[in-house]
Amino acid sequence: MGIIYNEKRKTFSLQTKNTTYQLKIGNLDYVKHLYYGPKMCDEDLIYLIRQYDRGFSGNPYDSLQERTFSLDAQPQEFTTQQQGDFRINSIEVQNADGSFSFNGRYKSHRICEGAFTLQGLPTAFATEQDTVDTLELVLEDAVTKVQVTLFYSVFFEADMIMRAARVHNGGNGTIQLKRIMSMNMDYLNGADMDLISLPGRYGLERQVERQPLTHHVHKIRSGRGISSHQQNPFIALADRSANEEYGSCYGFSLMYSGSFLAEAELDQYDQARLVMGINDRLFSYAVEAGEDFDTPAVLMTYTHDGLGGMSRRYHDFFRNNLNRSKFVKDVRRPVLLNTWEAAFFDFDDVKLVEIARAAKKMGVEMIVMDDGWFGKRDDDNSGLGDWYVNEKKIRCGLTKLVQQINDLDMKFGIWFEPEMVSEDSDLFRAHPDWAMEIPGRHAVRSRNQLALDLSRKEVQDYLIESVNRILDSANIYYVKWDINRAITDLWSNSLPADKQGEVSHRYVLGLYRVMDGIIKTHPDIMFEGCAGGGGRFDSAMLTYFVQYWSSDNTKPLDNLKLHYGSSFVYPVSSMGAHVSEASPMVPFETKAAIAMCGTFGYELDSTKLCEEEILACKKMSEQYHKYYDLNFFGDYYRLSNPFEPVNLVAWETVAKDKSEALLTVVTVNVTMNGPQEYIKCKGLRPDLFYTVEGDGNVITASGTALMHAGIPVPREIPEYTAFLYHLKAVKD
């Protein structure tokens, strides 16, 4: 049993394979957080909390003049509102009488088998290897009868806890949620904690920033309607001394693809609090009497095995528990060539077949027809929303084009941008009210397009029907689903004035319904997500897409940083990465080595390659398949930090049984007459001997030697050389 309730002590101990999370029904039925860390026996840790008279800290009225009890200094599972706790809070609700107050106290609980599900929101699921139990803990405000149910699903084998909250309006009037977080996490001492986040920008997403918690509110958010290029809905809290291998690390990944918020605060007593959920900016949600509101889920984990240990927990969980598609594990994904950088909008069916025929010689197994095949679409100023084939370009028709590609023994993929509309389109002319545009104001354009109002069911139905019609018309193997702008002009013509604060969240719920109606109904199609690159790369998206286009920036040296940052939470198998013509000074082989820290493919014109380049690409494609299982399913180790001044950037994937490994080394700075450099492996079995091949030499050494002495990297080499060292255990 992953959840132990001790009725006498009123403690709940949530047990995973290696961790314990404990909470307790405490004074006056407030639910206290006691512990999250290495696994321990079922004991009451209430002794950790000492109560003092904290001057100017309010006391609940029914504490009977007991000045030592104040919520302003108590570690809580979910905070109250206007009850004396002045720290960042979990909920802001305006009650039916206009008051702003929520005094949630323990009402009831239930422990059940399996993982919880949410209304219209994605969640993780249990596998056959998992033991999963769920705690549902109900808090109630005795005056308003507003209830908050806290969900905790405990994935025992995965060392993961999934959390969310549900607000139920048990009163007689309508309440307005102004803020509702998915989780609250309190730490008794956070003075020695660092906050790690993944900020960035278009073309350079998911960079890494690490900063100490200070006596301020640290806010990480997206207000762009999507999880965004600029921030990612993942953060970690770690001991200041934690590194890749050692130290306590807490990870939090929000399963939400819209505007989000994470706040961390070090309070006056050096206690730390973290909340995470929907961004409360431009948000107000009416919950009628008897109705519920569900928050997105948060996936959280703890490890004392450092940042690398935390990342590998997430990698395994994301591979196993987010997406049921056969393309996650059961079907090997093909090497693809995307036509965007080969042709942009200038192509027809003949040119596509020529590209495919040339690409086949490179070992490419699938051609992806990108933007420009539909409606009146010769540039990015028109056509979005008109999901019918432009037969001036695809003169033979889509079905016959796909057949010609299939006749080359190649698969066919296609690009969509379902959520957007061009003003110059048949759809906009027929339904201008379907676009987000505030009455009396001109909409903000981005890429000369507007956002469709996905909060409306008729818009959702149109997209499901029109996209499915295309997918069902030909033998389509792959879909790239793009969104190329942030969401502005939040307004829905289908909602009254007092519900416009719901539009942003309703958009996300509508998007999930559309994807349910398209992606979930086509299990034999492989779907990849994209948002102007990696602008909506989050754990919720990975419940629909088996992989996500990491960035429109295909410069290989930039991708060293991008892959490094992404790997803090996302596995290699989810990161779309291609070899392109960008950065011509970097050898093809190095570009391929970097792209193999991802799903691998090409972004170039295959008809313009010379014979030598074609043969080089064919070898790269073969390498992708040779190391497929290692890269997609092995344990990932970051061996150097590209954000630091280093000469070599290296990473490693190790088979689960430790029988082999792939070590990738990229030289980023070759110094004249410099010292010999060594790369030390991780994750090997110390007692096994391994053969090591990769730089023209073959060595045999023990796991101990390779991890502690390392592998010497050749020095007399051209700049930006890459080495792929394949380690294979020597059989007795």
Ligand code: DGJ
The other form holds:
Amino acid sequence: MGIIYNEKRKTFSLQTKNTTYQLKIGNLDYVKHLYYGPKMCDEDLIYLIRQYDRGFSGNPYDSLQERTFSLDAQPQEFTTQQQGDFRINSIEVQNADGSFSFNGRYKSHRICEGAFTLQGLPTAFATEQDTVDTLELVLEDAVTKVQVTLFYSVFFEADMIMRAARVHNGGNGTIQLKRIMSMNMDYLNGADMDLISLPGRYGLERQVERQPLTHHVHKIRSGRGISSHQQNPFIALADRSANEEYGSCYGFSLMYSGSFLAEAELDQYDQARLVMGINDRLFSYAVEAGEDFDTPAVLMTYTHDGLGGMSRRYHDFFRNNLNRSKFVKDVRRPVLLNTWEAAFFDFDDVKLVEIARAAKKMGVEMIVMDDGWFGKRDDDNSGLGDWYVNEKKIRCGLTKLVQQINDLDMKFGIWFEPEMVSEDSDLFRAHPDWAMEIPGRHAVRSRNQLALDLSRKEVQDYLIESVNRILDSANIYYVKWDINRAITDLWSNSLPADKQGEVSHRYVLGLYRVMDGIIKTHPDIMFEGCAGGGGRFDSAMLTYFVQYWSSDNTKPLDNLKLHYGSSFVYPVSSMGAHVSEASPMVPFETKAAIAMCGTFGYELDSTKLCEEEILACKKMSEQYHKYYDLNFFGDYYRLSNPFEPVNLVAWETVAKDKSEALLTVVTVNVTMNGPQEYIKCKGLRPDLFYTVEGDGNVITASGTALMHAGIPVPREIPEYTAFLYHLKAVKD
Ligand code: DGJ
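Starting from the form predicted alone above, please write out the structure of the form predicted in complex with this ligand.
Below: every chain and molecule of the assembly, starting with the one above.
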């Protein structure tokens, strides 16, 4: 059992294989947070909390003359509202009588087997290899009867805790949620903590930023209706001394694809608080009497094995517990060629078959027909929403086109952007009110398109029906699901004025319903997500998509940084990465080595390659398959940081049984007459000997030598050379 309730002490100890999380029903039935860290036995850690009379920090009325208990100074599991705690809070509710107050105290709890699920929101699931138990802890406000249930699913083997909150309106009138976070996390001492986030922009997503937690509110957020290129719904709190291998790190991944918020604060007593959930900006949600509101889930982990240890936890969990598609583990994903950078909108059926025929010689196994095959779509100004084949371009029809590709023994993939509409489209002409636009104003255009109001059921149903019709009309193996703008003009024609604050969240719920209706009903199709690159790359999306297009930026050197940042939380098997014509000074082989730190593919016009390039690509495609298991299922190690002025960028994937590893080294700078550089491996078995091949030399050395002395990387080489070192354990 991963959850121990000690009735006498009123403590709950959530035990995973290597961690303990403890909370306690404390003074006046407020639930206190006591500990999250390395595993402990079932002891009571209440001794950690000292109470003092703190000036200007008030005391709950029923603590009577006792002035040492203040919610402003105590670590809590979930905050109250207007009960004297002035720090960032988890809930802001306007009660039926107009008051803003929530005084949640322990009401009841239950412990059950399995992982919790949420209404309309994705969650992680238990695997057969793991034991999962859930604690449901109910806090209630005695006056309003508003309840907040805190969920904790404890994934024992995975060292992961999934959290969420459910608000139940147990009163008689409607309440308005102005802010409701999925979780609150308090630390007794946060003075030496750093906050790590993954900011970016279109074309350069998920860069790494690390900053000390200081005495103000740090906000990591997206208000763009999508989890966004600019911030990712993942943060880590790490000891200032924590590095790749050592030190305490706490990771938090929010399973939500819309506007989100993470706030962290170092308070007046150097305690730290973190909350994470739906962005409260432009948010207000009515919960009627007797109704529930569910927050999205957060996946939380702790490790003292540094940032690398934290990342590997997430990689394993994301590969095992998010997505049941057969393409996660059981069916190998094919080498694909995507037509976007090859042809943009300028293609027809004949050209596609030509591309496929040439690509076949490169070892490509699937052709993906990107944007431009439907409605009237010769550029990005029209056609979105009209999900029927443009027979001026695909003259033979879709079924026949797919057949021709299949006849080459290749698979066929197709692109959609279901959530959007062009003003110049049949859909918009028929249903202008389906687009998001505030009455009396013109909607913001972005890429010259508008967002559909996915909060509306009829819009959801239209999308499910029209996309499924295409998917069922031909032998489609793969879908790329794109979205190319942020969501603005929050307004739904189907909701009354006082419910417009719900639109942003309802859009996300609608999106999940549409994806359920398309993706979950097509288990034999492999789905890749995309948001103008990686603008909605989050753990909720990975419950639907086995991989996510990392970025529209296919420049290999930028991708070194992109992969490095993404790898903080997302596994290699989830990051779409292609070899393209961008950056001609970088050799094809190096581009391929970099794209193999992701789900390998091509984004170029195969008909324009010379014989030599075709053969080089063929070798690269074979290499992708050769190292597929290592790359997709191994343990990933970052060996150098491309954000620092390094000459070599390196990473490594080690098989779970440590019998082999793949080490990739990319030379980003060659200094004249410089020192010999060594790359030190990680994660090998110290006592095993490995043969190392990859730069023309063959070395045999122990794991100890390879990890502590390293591998000398050849010096007299052109810049941007990549080495793929294969390490194979020598049999005893
Ligand atoms: C943005 C995507 O990221 C690209 O790969 C491509 O699919 C275009 N959209 C098509 O419009």
